[in-house]
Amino acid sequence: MAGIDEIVISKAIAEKYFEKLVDSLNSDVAIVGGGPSGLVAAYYLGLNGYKTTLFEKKLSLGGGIWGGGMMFNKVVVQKEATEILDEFNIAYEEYDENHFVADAVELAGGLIHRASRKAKIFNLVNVEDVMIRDGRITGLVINYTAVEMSNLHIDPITVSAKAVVDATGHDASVCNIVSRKTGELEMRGEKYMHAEAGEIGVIDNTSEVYPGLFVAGMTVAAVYGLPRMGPIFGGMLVSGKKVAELIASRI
């Protein structure tokens, strides 16, 4: 342990860091949320070389995995997800010939760590804005989640993204900013409870919703009007999943 010097060890993190997000200022893909749909996202776009960049409000990635059903960390996904899973190589169990269960701890780290491996990943950054050309999205304006927690009047900084994906689940941050700002998007809100219908609403209605902009996992069922599923996670990952074929099909 000789030779450890405090000074080193900052300037390590802060070099690294910003040479990281530099490089980042411009991607191919910005992801806006690093819940299951973004991180899965992030894994397949990254795979195929497209440069991806992930950015997460909070402290943690996961978004709703890590508490399974109310608490009870284990979580549901349908057989059609199961070959996302093995891909990740995550464990599971068979229930019924539906139903197949993970454990939500598991899961979560699983994909964070396949996810961080393809993508640059920043987490505790908050999009606050889009910026917008001839009718296209074409990147994002971030700070940092903690300016906007302290009500702080300090200016943001700007990427640029051939596409961005709203991933923020329930509160589809993204959408709802470009629905505000140009009223071309409508949101429809999402609905009650129906997993099946909104599991299969989530997959089938991944798509983009406005030149440059892509919805993924539950932030579909916000735009699109669809119900909720709770703790079955099957329709968030495939969403992922669907949402990085399109992307690749358009830029």
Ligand code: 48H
Second form
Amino acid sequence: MAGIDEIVISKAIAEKYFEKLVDSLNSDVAIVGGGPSGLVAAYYLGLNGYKTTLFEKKLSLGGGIWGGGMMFNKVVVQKEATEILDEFNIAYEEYDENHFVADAVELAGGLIHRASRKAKIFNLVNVEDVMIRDGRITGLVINYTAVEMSNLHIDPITVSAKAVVDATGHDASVCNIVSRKTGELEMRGEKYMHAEAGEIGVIDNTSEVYPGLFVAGMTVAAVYGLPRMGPIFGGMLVSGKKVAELIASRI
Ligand code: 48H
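Next block: the form predicted in complex with this ligand, after the form predicted on its own:
Below is the whole assembly, all chains and molecules, this chain first.
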């Protein structure tokens, strides 16, 4: 343990962080939100060679996974999503032929681990606006979450991307901004609970909703007016994989 130097530690952190930030100013894909759909999308896009950056406003990634249902930290997925759990090496057990159970902490940790190997991840960064040129999203406007929380008047910075994914869950943050500022994206609003219809709807409607802007996960329900599904996460995982495939076919 000899030779450790506080200033070298500080320099290493600052240098490597800003190296990552500068490198991420231009990405193929920028994902907003580090919940299940965003993490799966980040993994598959990175795996397929797309330069991918993910912004998460909170300290921890994982979104709504950690608490399972009502803080019972187990999550349910359907059979169609188990191949994604296998790909991420996440354990699960069969509850019956339609329902499989995984540990919420392992699911969150496993998704974060693999996604962070394939994409550049920034936590504590809030996406507060978009850049638009000629009717197409060309990037994001970002600021530290602490700036928003402390209500300081500090201007944001910008990053560019060929495609943006709104994976911000119930908030549908990016879509709401685009809807409000362009008037060209209708937000139908998430509906009542109907797990099966919600799951199918989210997967089927994972799509490009505005030129350059794609939706995955619960944001799909907010845009398309679909039912919610409660603590079943297979649709989120499959939607994340689908958006990655969709983007790969477009850029
Ligand atoms: C940066 C942001 C911003 C922003 C939000 O909520 P999530 O887990 O999202 P999904 O869609 O991958 O998964 C949804 C699932 O967790 C869920 O809530 C389900 C299945 N509910 C069903 C039901 O019936 O209730 O993650 C979204 C992430 C969060 O970590 C946010 O902090 C983050 O996006 N986020 N990050 N900039 N402007 N807005």
